[in-house]
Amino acid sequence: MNGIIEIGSWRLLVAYFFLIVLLILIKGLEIGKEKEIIIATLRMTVQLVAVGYALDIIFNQSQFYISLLILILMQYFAIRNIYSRVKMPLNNKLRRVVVFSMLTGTTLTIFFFLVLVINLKPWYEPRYFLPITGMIIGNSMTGISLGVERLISGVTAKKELIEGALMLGATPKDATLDIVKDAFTSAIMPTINSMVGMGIVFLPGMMTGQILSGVSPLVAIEYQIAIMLGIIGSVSITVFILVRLGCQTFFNRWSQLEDTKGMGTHPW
């Protein structure tokens, strides 16, 4: 069979049968989440349809300033999403560290990947630039969210141990080393765990999409391996910058641990 099988509008509507099944199960179990599920499904549908039309227009333009603008918007909403995901209060210094680590780690990885790994010419070709950028930024966003939460909870829970170490002459870096290690490990483990099951437990989305579109499975595998290595590189860089610089925000200029309970909650 050559080409891709088009689902079509009517058959797509048939897929909503699974939503009906879910609503019936939720109703039977008296969970009371029907409204949230319907809203989530409607939002998904509207958002994806809108993105589909937008991408169709963007792919026909292929202008570098459009790709850069979308990159900026992705970064902006990713950082906003990090702030909303983290339930613990963030002070302004830690917020700036989040911005710096996110922008630095993802931007370096994106352009390294596009220029040196897949040799994209021009580098801003939206058909490649946008999906790859989205995957790298999305996974890094998740990693930073986990890293920030573990960093704050670690410093808060071990406040007395940190202060004791400082009194004995330890530097802030030494006093928080275990917390940094734990936060870094916790943030990158979801990405590593997904890599372990790839190819045996499940076929990742990017590879599945390419195969369905008619690309050779061997070519799809090359792209999937490359993008996963790019993702783990971006997550590692962003989280490392975050935990290293983030720990410093808990100390004042005299290397004293500041109050972790009164961290500012100013909006973006």
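None of these values were measured; they are calculated from a predicted model. Rigid core here is just the name for the largest C-alpha set that superposes within 1.5 Å across the two forms. Positions refer to the first chain, counted from 1. What changes on going to the form predicted in complex with the partner chain:
- Relative to the larger rigid part, the smaller part rotates 10 degrees between these two forms, based on C-alpha fits.
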Second form
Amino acid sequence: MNGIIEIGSWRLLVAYFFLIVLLILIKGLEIGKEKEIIIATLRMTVQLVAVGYALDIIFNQSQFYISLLILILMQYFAIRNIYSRVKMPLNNKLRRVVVFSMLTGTTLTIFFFLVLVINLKPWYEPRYFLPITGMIIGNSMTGISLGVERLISGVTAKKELIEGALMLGATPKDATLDIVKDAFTSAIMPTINSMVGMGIVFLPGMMTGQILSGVSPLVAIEYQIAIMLGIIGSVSITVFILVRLGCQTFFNRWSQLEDTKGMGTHPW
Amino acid sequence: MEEGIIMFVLKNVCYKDVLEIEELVICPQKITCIIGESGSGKTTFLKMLDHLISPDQGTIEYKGQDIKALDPVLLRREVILLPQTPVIFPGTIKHNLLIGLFFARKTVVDDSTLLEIVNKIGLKRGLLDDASTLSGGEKQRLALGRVMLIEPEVMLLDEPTSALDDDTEAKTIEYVKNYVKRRRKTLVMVTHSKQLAKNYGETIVTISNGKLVSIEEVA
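For the form predicted in complex with the partner chain instead of the form predicted on its own, what are the coordinates?
The complete assembly is shown below, putting the previous chain first.
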């Protein structure tokens, strides 16, 4: 059997039966979350329908500026997301480092991947460009969020050790080396760990999607392996730039450790 | 060290409402003791000399140059501050001694030199003992030993014997004094003990409530 079975509107409605099951269970247990569940399901439906139509239009257009515009939008939302995910105050210098590391790390990886690994022609072909860009940016966003948090908590917790090192003539880079190592490791470990269970504990989303749409599993794994390596590359590069430049933001021009509390709240 | 150069000159220095010094000179190859009750701004004073904080107003000169014009890291390799609460890095005693040489970019020394310094500061421990298991007083002496190993031009010691008993205090300070004199180094030591200042200080500076009260040259 080639291709995919179309579900169609009526049979899709049947799938909402599961929502009714959930609502009945919730009601029976008197948990009182009916409103949230209905809103969540509605949001999921509306957002996906909108995205479906949007992608349909974009795929038919296949213009380089549309692909680039969406790349920029994704970057923007990813960076906003990092700011809101990090539960500690971020100073403006660190915010700029987040922007810089996201933009350089992901963009380099995306183009390396599309041009050299996939050999995509034209390079902006949205059917490839958008999902691959999305996966690389999304994973890097998670890595950066973890890295930023570890960096700030590390510097805050080890203030005495850092100052003690400075007193012995250490450069800011020496004085924060352990914190940088720790932040880097904890930011890339989730990605490394996700590779371990891949194919045994679960089938990754992209591969599942490709198999469902009739692609040979052998081709699907090629893509999955390639994208995982691309993700690893992007996460490592973005997080490395982040921690290396990020640790410098805690010092002023006289290599004095500055107050780690946030100095501004505006996003850029 | 050239003759005639003054180590530190402070002019109209003001830091928040913690410290205010109109003029103060610290002479090379001398032992200067800073005394004053706790909270009088003594620690702030040392941190300013090490350029870990900058005064809001006024200038601090080191060997005739404004410290704001100097590379702070290179300054801190010549002028080393020992904080009152010793900073111990995770790892062995040996690691804690060597890390100072690494930070200050000095040549690594062999184990016999390390053992010698451990003995001289009265630490009865092995080089490979975990430094986190040391008592407060032992940590203080380890941190002191680490500074002495670097052989800096100026040592700024903040209450270096606060966690030691009287007997150990006397021995340690005596050792530091001999070390400084033999190597012709400059020592600035903050202490709350007038007796200690009188015994060892060549210049005694008294600070009270963030203000300089007196400068006394001891003959």
